[in-house]
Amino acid sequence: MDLNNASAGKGKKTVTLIPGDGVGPECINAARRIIDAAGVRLAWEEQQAGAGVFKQGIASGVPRETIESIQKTRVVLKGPLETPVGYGQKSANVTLRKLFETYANIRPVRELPGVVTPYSGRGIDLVVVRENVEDLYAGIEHMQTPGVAQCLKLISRKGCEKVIRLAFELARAEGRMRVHCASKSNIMKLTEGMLKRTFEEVAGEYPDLEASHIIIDNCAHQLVKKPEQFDIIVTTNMNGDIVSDLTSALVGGLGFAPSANIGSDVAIFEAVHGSAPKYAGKDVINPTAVILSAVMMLRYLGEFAAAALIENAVLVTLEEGKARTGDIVGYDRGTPTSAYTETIIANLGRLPQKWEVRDYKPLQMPQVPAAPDLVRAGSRRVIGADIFVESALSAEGLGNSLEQIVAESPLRLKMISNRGTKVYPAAGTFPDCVDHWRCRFVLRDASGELREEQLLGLLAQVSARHRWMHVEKLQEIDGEAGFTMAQGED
């Protein structure tokens, strides 16, 4: 980690601070009163992000003077961001994640003091690292037909192998024993099979820590069953969305859950929770979420006594119970927002009597080669084609129609699929068809490799019958098939 950023004078850290929208600058006011009375020796930079600036008609949300400032300074405080409905378009918070490539995202979830749950007593004390830039997240979507949408779901090793190691160094940093895998591996055998692989060949490098693969679907069951089995949980990026709001739910709710989104270069600490503007303004949220945000970031910087100085006071505070916000007691009766934040500042320098703040070491982050091609392939050949059609024809009427087009050539029509399904040649089964069909194509001579001409030669006779989406080259990788089976495909 670069902890030299761009300095203020006086031995100051700058960090970008975005209030965000909403809520936001009520949270982040909070967080940065209790940071000054810490005595942290910071200075904020304060830029803007959100429906604000897609109002004034910048399409990302994020004008170009916040990305030079966390350009500059290489550490954001950011409080929750809207995404406007009928303006706008990607996220601005996704934005700056993939803008800054912070492709981790941690979110810790500990049982707090105070917070009454059917969890409570349970030791619950977790945290899950979720990739945070690819998977289906990658936004790239297509309408294939009319009534058939397709979102890419996109899983590199790279993306992969960097956040598993950071999830491992994460664990020897915070002085955490295990790490679970979490995938739907025994569906989508080569994308989350990626993640699998990877952690498993990783997993190796780490003697002194528990290594665990352990499907998704399971994984949710077991955090509802018995979470405190847990210590790290790393996983694909839709996962990782899900279940950490699981988590957060076990504890309290969003109102408690801090994160982190961690790159190689830049640093974004946030709340997980929304902008919650029918709150806005009303001194009423709670801001808990965003402090411990701010500890985080703390500790990414090296301040690990103010952080756990700040930690401490909120973990008395709500110990004691003399400020509980609305989420825990009710809105027209709990503690105002700056009541709240001032009863943490009285607090700051008080231990707790039962809890304690885990003991951090500095966080080494993961060293992954920057080149693209991270992974190479000794030998590859294209056996084949998918070729993905559209049309209102039945399956039978639409394979013969295929044979015919390949009867004289070296491909052969292997198998047309709908929805994942084979439906040709018939299997006697009845699947409910829609108008978008893959259509297997391989070559008659199993030994020989397709040919560029081959390929645009079928292109060219499919689409002088047929209206045709993409194509999907069938490559063997290393001797591997590099594509998977339909349903019911031999």
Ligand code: NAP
The other form holds:
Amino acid sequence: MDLNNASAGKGKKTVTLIPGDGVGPECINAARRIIDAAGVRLAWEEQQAGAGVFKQGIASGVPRETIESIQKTRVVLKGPLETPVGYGQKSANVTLRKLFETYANIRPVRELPGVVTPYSGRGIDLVVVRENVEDLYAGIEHMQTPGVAQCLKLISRKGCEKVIRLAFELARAEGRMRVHCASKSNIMKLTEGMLKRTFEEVAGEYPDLEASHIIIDNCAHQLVKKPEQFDIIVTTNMNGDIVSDLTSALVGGLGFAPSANIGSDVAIFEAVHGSAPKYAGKDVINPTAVILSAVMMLRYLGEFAAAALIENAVLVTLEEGKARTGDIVGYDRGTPTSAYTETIIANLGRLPQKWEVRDYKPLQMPQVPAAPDLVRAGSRRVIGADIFVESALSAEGLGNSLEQIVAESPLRLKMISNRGTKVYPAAGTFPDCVDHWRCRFVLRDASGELREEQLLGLLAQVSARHRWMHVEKLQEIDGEAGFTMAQGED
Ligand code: NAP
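Return the structure block for the form predicted together with the named molecule; the form predicted on its own was the one displayed.
Complete assembly follows, chain above in first position.
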């Protein structure tokens, strides 16, 4: 791993420190105090992002100075950043992850001493590796009609390959034996299926590791039923977001769940949890998740001894149970954040009685070619187009109109679907239609290739009668359909 950290060569690594919003500053302060007390030679460069920055009128929530600091240090320890829910600015967290292409979000959870849960004693010790920049979180959304919204789910072979290779490499670095790929490829065969197919190809290069696929909904079910069967789970962005909150609850909740956002150039370490605004400034929050994120950061920086020193001090503190935060004993009785931090500092150098820190090796970052067109097809042709039309007509009415339009055309109307279900020609079913129709046109000559002028001509004819909002070419790639059928389409 080439950190290329500005100060790395001088023996003191520089880390960009973002305190964040809500409980962020309290948690970050705890982690920083512990790292400093452990004698790690780090220089901190404090920068801002999140709510305060939005208020200054910077729409991304990430100011230029913060970006420049990260470009230089390449390593970030950050507190949670507040994001308006359902309106307003985009998430500054997602912006940071995407700007620096931190393509993998690593979320480990492990049963901890003194943190009693319904799963205590079962030895949960697993990592969710979540793809971090693609999928629905690419955030490409459009209102297609006044009443129908769309979010594009973009999944690339390159993105899958990077995160899958990282998951296998992580297994080797942490001495783990099994990697599960969790996907919804039974329904989304092209997008989620891309993850599964890539996993199956890459797995062959790691014969020392057990590799299996599991459908994400069953994965959620198995995680609640028998979580100890999992070692590493690699999955797409949204699936990973959801199951990793679930896994953190298995070991005591968000207060104990650290994470790392890792890319080829930059790594950002942060708790899984958010800014928990109701606890902000009260000195009651559990800082363990941020402290353990800092431990992950130290390992990334090659500071294995310091990481073990701090992790052991956290384990001793939890095992002895003299300092216990409000999330596990109740906020009226919990140890204040500051006192909990002091206890961990006092425990530096001690070893827990029954718990062992895992033996970690440096993580080998995967090498995947940077070419944008990672996959090149041997052959491809366009055989038709889906034209998305807004119309208040019935399926029958719209179908008849479009049939008239293509009566003399080299294209024919194959079907119309409404929210993915074929409604024309009628199949005698009862879909509750909205004013958003996918109209599939294919060449009458099945061996032909649709020319640009034919498609543009069709669009001009359709737009003379109907409002269209989107076109998708139907491609055949290496002889395989590059599109799926509608529900009910033959
Ligand atoms: P949240 O801040 O994670 O808080 C949800 C609940 O989790 C809290 O009410 C609390 O549960 C528990 N919790 C969170 N952190 C804890 C800690 N350190 N110790 C103990 N318990 C903890 O989620 P949210 O309320 O949905 O989101 C608040 C804001 O944070 C939003 O603006 C959201 O966008 C943002 N967010 C940021 C990040 C990030 O920066 N990476 C991640 C997630 C959310 P109880 O109420 O049961 O005590």
